[in-house]
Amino acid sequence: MKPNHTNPNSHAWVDRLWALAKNIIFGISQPIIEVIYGIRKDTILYWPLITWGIVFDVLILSGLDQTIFKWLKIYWLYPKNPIAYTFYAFFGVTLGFWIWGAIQARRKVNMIERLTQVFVESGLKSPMGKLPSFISDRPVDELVRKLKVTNAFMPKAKFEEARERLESSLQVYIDEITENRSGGTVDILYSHFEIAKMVEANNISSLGPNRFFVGQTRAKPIYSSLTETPHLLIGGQTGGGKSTFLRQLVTTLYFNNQSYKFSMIDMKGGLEFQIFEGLPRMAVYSTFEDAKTLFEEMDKMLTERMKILKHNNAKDIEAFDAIPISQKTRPKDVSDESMDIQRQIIVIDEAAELFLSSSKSNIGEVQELTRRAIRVAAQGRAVGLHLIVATQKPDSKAVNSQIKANLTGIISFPMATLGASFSILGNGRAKELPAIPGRAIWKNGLDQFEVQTPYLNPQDTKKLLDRSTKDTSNG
């Protein structure tokens, strides 16, 4: 048998070879990557590396930067060679850049290293001992990032479970934590920067048709439509803001829509809608017999408004209002009235006391009620018929399980109880809200942020109201 001669030290010397090698390529290469993402986020730093680069080009220009190394004493560095004077002269303007880029790749490093240690003191370790693993940390705005890292085998709850620790422990404040199960990763959005404790609506008149202003996360505002979230559920308890945001929420779609019809009920006698009442397109309901009316006439619109549609072949109110006024079709039983289809929003404030109101009215009469408006959440969309409903207790019990299953908007303020924030964004996020006043948890299909909602007040309010009132009379 032929014996191994094979020099243990010659592993060994390799190896050091081969991480020195990476160690140089990661040198060079991140800052690159870097400066390149920093470039496409617009997250560089560009007035002051600019100036740099001014500073450089006047040095080289004016024969300084000679001078500079003569009186270091290392003029026999400076380059003599055409190609190798261009590199210097690239490489010293565009200086400020690569020392960013280093900088940011340091940082990367360091949160390499801590990552590991915040894994473990926030308990994600998979049942096979396996801990996260690091992919990238990008900017996507100029405050926030995104921190990809590999799920190791655990689903997106363990990550939700350990919110609170990963902030604390990387002191943080985490926007989302989203998953892509197909590719084992986790994207966490975070940014070191706190959200505004108070957001003015100032911008109402400038938002337009449908829209309106959802509130303002770490670093954007978010915006939404009737088009995009036809129908709205919030909760929160009493003080959280619900009623300030509902009251923004209608002020701002009745002053950009002069079309629009609101139907507001409200069982505790009217006093959050008092506002609105009197106004032109505004019906203010605080009883149970006026509500049972509504639904009534709102479950005959959605039937007329269904066969106005189809009988013109519109998928929906959007294509309807596409079609020139000359190639509109009308239905036989239908009047010419009804031809003109404008959007009619249904405000429901404090559910509980409408859909629990059996004690004070016929329970069949309820479960009725109930029905027709399950089949507004439903069917509405498409004709026009809009719902947005508030209540303090987001239950199946105060809120039917197929009506909130057909809000696809949710707006939740601070819930007292970890059941409430589950029953109405199916997390604990609700229950972890700071007290602050209009901070809430917007919930649309599968993304949430945490915002700072836009707050209108009554003084302002009545302006919009009184002005929205004028331009319709005058109109």
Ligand SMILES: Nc1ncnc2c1ncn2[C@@H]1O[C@H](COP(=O)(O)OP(=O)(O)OP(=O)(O)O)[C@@H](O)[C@H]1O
Given for the second form:
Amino acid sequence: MKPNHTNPNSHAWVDRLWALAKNIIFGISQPIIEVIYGIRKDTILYWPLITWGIVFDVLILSGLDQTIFKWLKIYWLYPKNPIAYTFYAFFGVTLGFWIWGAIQARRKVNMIERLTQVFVESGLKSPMGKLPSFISDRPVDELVRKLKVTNAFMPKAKFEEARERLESSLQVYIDEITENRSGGTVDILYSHFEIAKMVEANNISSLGPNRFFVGQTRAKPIYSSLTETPHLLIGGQTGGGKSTFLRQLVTTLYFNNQSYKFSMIDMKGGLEFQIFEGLPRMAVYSTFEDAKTLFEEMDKMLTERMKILKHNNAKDIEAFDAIPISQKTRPKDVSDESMDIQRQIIVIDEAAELFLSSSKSNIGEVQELTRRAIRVAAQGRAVGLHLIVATQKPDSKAVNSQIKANLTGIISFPMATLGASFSILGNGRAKELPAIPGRAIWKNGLDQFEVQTPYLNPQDTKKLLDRSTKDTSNG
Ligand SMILES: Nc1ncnc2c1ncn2[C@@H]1O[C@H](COP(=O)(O)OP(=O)(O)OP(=O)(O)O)[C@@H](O)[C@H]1O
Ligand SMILES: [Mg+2]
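Okay, that was the form predicted alone. Show me the form predicted in complex with the named molecule next.
First the chain shown before, then all remaining chains and molecules of the complex.
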């Protein structure tokens, strides 16, 4: 036998003691941390836990606890010295909280193990082979939790790619992935619950100027406005909910903004927008000729409004609105009427019917109309011209790519193919959406949410439109 300078037995003994100490510290601290979070986020089960505390109090105060120990023939375990008794009483009263905390902590350990496996399976690994690691998993509210992991030097897009794998492996629904680049972490908001299948649009009359209701995620309602997203693209295969969304959106904007004007193009015979027909600030167009005339007018309006803004040193419609009327100046070839700059919203349902309507005879006219639409999309925002385009096909044939590039707010209902989904969202999420009418992905810049879009039934739509018209005629 070779001489051995270190004593392996003593090492093992130290290691074991260290491991035991670590386990005790972990075992006590983790449930406490979980309980603190549970209290802060109000997810703890107060009533059963506090009831237990009261029952235990009654037991020790009445001395019944000793009887129980004797009956169980473990009276020798009953704490006899004062320090042991204090511990016994304290842990006894708070036992429910310890158990609850320990269960949460155990869930977390399971989560960590499962996550590591999921990251490996999903290929979430940095070029250096680093895996994201678990930081925390906390409740946000009763339905949603937030998982925080290190990003392992990977961009958010990489996590987005792995979203589906993460969802199925963790058996959860992911609402949102956000990145904290400077901290090197990624937050994954998830839930064990599905999104509501129906969201009534019953709050839209109180939204205030310019805003609209996009839809409800599991966690929260999402709103936007024409200032945030001046032009919108609404895509999705037939039956997804495009026209329904358009009607709800237009009703909201019409009702809450008494000065906005609307031009509605529906080349499927105007049926989708029938409800808007005859309203004071609304015009419905259903032929190519009418749409062509409309875009000629919009083109002129754009030029004129730009001239007015420039003349008044206003960078956009908001800046122009802020100038007192007495200080506004009129360029000489502009009419008084044109000085009243109000937001003008152009809505096109089923864009392909309009932009692909060319035959040999009118190909030039379609090109001309497309060119004008591009101009509105690219320069309209500043002068209060807004474009809202719905389409079954989001490819560049149906919607010119220069128009599309300017439609920054995107709502995509389910798409039939991966290609169509990529074409509208830059990823496959619209292909994976469940076939629930009104279910969509809302994309605004880098943010993407699965939402249930609001449903406004025809009766309520009519009521709001009528009320709005009455208000106008009275005011
Ligand atoms: N948010 C919603 N909540 C509940 N049901 C909805 C919602 N949106 C649409 N629906 C229902 O789905 C059906 C199809 O909706 P809609 O006509 O708006 O689809 P679309 O995308 O415009 O289809 P198409 O491309 O054929 O015109 C309608 O019967 C409508 O009632
Ligand atoms: Mg439709």
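Whichever C-alpha set is largest while still superposing within 1.5 Å between the two forms counts as the rigid core. On a predicted model such as this, the values are computed, not experimentally measured, just so you know. Positions refer to the first chain, counted from 1.
The two forms, fitted on the rigid core, differ between these two forms by 2 Å or more at the CA of Gly53. Relative to the superposed rigid core, the position of the CA of Pro221 differs between these two forms by less than 2 Å. Core-superposed comparison between these two forms: the C-alpha position of Thr94 differs by no less than 2 Å.
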